[in-house]
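Given as structure tokens, the chain that follows is alone and in the form predicted on its own.
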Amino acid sequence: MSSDPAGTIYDIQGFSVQDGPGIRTTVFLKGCPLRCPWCHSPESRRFDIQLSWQSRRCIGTAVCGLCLVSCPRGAIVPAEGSQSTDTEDGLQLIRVDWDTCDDCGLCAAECPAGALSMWGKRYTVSEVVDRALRDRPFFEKSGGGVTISGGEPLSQAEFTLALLRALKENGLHTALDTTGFAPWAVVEKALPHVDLFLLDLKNMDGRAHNAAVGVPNQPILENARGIAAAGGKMQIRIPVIPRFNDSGGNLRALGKFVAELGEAVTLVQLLPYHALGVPKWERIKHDGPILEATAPSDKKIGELKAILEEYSLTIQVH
């Protein structure tokens, strides 16, 4: 094992307010083995640096045109006809052909415009304890922390595990926002360096489960009575999609299984679909399929929270 692991990440971002309590920073690693046709972050599935194309940045080929030409594989082509931005005049833009992409990154970095650029980067264990430690006094002062999210931080391991760790060295709070699906001898490992596990739980019907997002929930649900067991503590984060896990029926369910966990469980949050992310699938080389839906409304996430409600549980509609 390396003394200073690396690992890809593909964001860091600060003053973040919804991962967990007080002020934190979070780290976005990529990599995933769920294929949730509703994952507002696309970008987080595959585990490699992987290009990224926004036509709304893109100054036109007639001033620029350097990644046509940057390209050893022509996987960058003019686009058919041209393409209106908030000016009046209208550009020619380009395509990537994304069969014969390789996600080698030259053309993003000629690209002026920031059109192509690259989701993902590799940084070292210590190079994000230092970044984190730019924000202790915010974590200070509103009892935040670091939280690790993905993804799934779990599928980069040893580099997760050797994080948290130098986190929790440097006194810092630590957050793992997961899935919940790794063998439990890793959640066993990262257990005394979590303070709190903000864990996703979608639907208890493993079928249903298992067609929606390519993975079995039992090994999801019996991580979460592990962590229970070993004295962890958890928010449970319910993702409230239509037609998936939004009856009555899975919500009882849902709701006397978090209420078996028992004191381990300081808050569930229900989290309301919304379709913010499907531009992001645009933008990137992707396996889809892409749910396109419609948000459920307040009257619904009102009728699902009084259901978990029954359970005595702490809800939170985020």
The other form holds:
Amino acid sequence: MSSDPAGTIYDIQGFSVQDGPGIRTTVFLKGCPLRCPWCHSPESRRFDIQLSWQSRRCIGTAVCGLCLVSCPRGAIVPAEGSQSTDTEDGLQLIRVDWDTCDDCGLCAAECPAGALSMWGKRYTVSEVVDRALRDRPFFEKSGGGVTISGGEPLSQAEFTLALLRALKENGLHTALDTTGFAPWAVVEKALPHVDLFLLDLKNMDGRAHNAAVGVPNQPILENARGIAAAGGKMQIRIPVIPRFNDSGGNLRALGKFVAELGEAVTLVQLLPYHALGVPKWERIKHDGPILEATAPSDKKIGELKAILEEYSLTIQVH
Amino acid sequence: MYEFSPVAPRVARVRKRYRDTKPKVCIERFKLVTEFYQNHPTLPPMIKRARNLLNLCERMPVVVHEDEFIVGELTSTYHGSALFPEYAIGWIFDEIRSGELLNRTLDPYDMDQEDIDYVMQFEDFWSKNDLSRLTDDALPPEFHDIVGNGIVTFGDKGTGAGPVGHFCANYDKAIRKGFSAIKREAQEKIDLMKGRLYGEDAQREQFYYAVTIVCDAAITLSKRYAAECRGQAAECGDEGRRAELIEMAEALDWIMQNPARTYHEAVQCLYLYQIVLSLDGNLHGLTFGRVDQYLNSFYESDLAAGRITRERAQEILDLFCLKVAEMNKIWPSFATMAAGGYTSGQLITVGGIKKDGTDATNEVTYMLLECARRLALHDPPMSLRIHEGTPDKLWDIAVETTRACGGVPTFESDKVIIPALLDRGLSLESARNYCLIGCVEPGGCGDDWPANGGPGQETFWRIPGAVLLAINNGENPMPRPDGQPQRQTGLPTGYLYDMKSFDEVLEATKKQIEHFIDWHVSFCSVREYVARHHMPLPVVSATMDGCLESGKDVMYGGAKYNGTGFAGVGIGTATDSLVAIKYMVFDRKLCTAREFYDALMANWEGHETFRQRIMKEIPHYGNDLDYPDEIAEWISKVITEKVRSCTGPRGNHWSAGLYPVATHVAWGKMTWATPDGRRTGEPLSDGISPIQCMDTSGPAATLKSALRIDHRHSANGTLLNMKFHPKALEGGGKDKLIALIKTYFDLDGMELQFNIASSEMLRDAQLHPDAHKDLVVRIAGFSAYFVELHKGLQDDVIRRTELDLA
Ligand code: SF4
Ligand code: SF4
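Having seen the form predicted on its own, I'd like the form predicted in complex with its partner chain now, please.
And the full complex, kicking off with our chain again.
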């Protein structure tokens, strides 16, 4: 392969075990066309490399303060009030004025403690493959492989397709964790190189879907049918979000739809909403509404699971 | 999933008693030993030790507690601690005087005032006669010049405080042969040589006499317990218990003297021999070895004959484990920081292969793990030997056990350990029959005197100290505890700011490492020379393969195989330290050597941003990165090559190891700031694990880094501690964990151990200890109840990167 395209990645995790069979290395691509208010990795949504601020790591402006003078736009100021009580020893911390910041990264380069850092980094396909191959012995023992996740990996289509192809050339098992929101032409190209799709389905009601996440569900559902028809394998993942998609009616509609996909679906996972992602929003520039809700009860999840089971599906709760 | 059996009500009662009883210091042993030593100053040490033991077995109180079926005590009280004045006792006088003894926050003990008064009368006597003093006085003058070097641990005084421990006696022989037969064998040797003592025969004859005496001691103690059981039976109103007491008496009358006939007798003999060994030898890493292999044939024949059920066998084993858990030894207060949690290190090994190479798993293997898991016991600690044919069911119960009981069992790889022991000279059969000793140290089971812990505690060697001395002209920057000015204790290898290249740094480090390994070996040689003279171990030698044949005590090299173990502490810290110098000063030139040196010597004070930058910028060991891992590999090679070239007093080679028990925290306190950005007093890294929280690339990467270290030539053990979030084991997580371990072992990793606990849970346990009384965690070399640990160790467990797999 002569060209070695690059993509924007925000994390590569070794030994991730929830993203498909066996021990896996998961590559998280940056950027997503959806805007789910319950997103638990908000730093994955924008396509460009962006500044992130973790108060926990800051050592305070008294001994440091390098960022204050490094920002050409004056977007960093000493924090007032609440933020400085974040640490026990009452350090004077900083605050980023997100409206002024243009993510130039100068402050992150200066910050010695890694409190200010840039989310996202460009990697070429061969760099990612080299990294993944280091974990190969673990894949072999466990029946694992590489999962490409996001963000929405199919949004960086050229990179993702090249990466999938390269992984397969090296004989690795591949999984693609996707929202399903991509042109069929892209999905079709990916198909031969994907051993398992991890496909998110949220709501069968197109209007509600569009209103909550900003895109229609139609292309997603069509892609699911297309994958099934082409003989692809899928794990369906259903996030359970209070008052958005947790009604019995929606679960029945989902159950029916998934059942119709037939043998293509190997497993259905219910992913109950949790609020663990909420604090992460503080670290970056907001770009959409944030949902703060209480997690669904075990009882509720049990009921929903029972509904799906009526459609003879294998269900797993995460 | 593996189905655990229920806990019998009486076992639950005994467990409750164990957890609810505050240990108490008992002075019965102290009294008898003091009296004996005062009355017999002229006996040759070999005979003195044997007769001292006989005296103890004849006169120690014999106690059989309610609900007990397996019996034996070191003290008159339940869950008590005996005192061992002939080893080292100065610390207790100090702690009594300072009031610390009764006011410890860690490992608290009760002690009666009259007992305290009694003990205090003998301060003068013991301060002139204990092994510690005898060692101090034997230490050649040149050793005093290097005290305070920060690498080899010893001082001007109290150098011999650690007892000789860390071995596995031949329990199988005690069970299957009995002490009558052993005594007869020794007597025959005497009969052959008496009246014709040529060459070294006088020494050999003394040894054989000592063996006959300790055999009598073992038999005597057993018969006294039998009598006690009969006495209690006579007064017992409960018919069932009366029958049981008589059954116990009959077994106790038979065993020790004769080969055990039943499973019950075998378990009782195993335990009572341990009691006899401990009465003599100070309960310091007295390892049980392959208990499943000792016991299974008895279990099977009882089962076939209809004498026992699975439930009864489990109950007996439960009661045995609770007896082991009950045993403990009061340590000096400062030592509880490094270990603590009333831990006694009586390690049991299960699984693995048999001498013939086939899978050794049996019903007792499962029953032992059931004991740990169902009773939430960290003591006795357990090691599971893994090989290609380890059954899935055994994997399953092992992971389930460690999930509930942090670090129990540890996972050990036959694939690496057996060849490592063959290298040490063990025969194929002996190597296949290995067990783990103390914490993680491989050794022969009943035929090897591996001295894994060195001749006492001083086997630990601080690797980061060598880096510090290398760049500071042989001078330890840490102020000396006695307030004396620091001085040059190492080689004059120059200062960092004069070094022109990183190779010069490495060269200097290598010189200091080799120099101080030589000092360490020298020190251990002196210690062993003193200890062998004053503290021979005929009670161990009586069963140990090779001793009766050669007529030599284990301390004199009588065992079939011999070794001395080395334990390097803090390779992660040392690696990242060298990486920091290479990266910041020489490769990236982000600062001058002078700036780096000055900041380090100031303990980073006034240089916080610089310190942060180091920690952020440098590539860290534990992330499968060549840059640091090559250095880890280099350090491990320098150490193992040097250590393996050294010889010990029994004609043996030394063997290298990389594990810390839990000294990495205590010694961190005594170690100056290190170039990786660690501040003075902070913990060192543990085993071959990366620095706490610097392994951010996930467990597979950590393991890949650890594999750069030469496990095959670290025959004294390596240790890698990992913490997983409980969620990680949900769903298919368990199989993935198993695959992770299998891969590590396939790639020639030696040992792995796990804590399955979340940081939130551990923090909550710090705040609400009562709600988490039974939470067992692994620290490094041992497991303990979390709430009984020193805060520093607790924090260390919490800080360990949590490998949450979500
Ligand atoms: S990233 Fe934002 S805050 Fe940082 S220097 Fe650039 S503009 Fe300023
Ligand atoms: S540069 Fe980083 S550590 Fe320093 S004050 Fe700014 S955010 Fe804090």
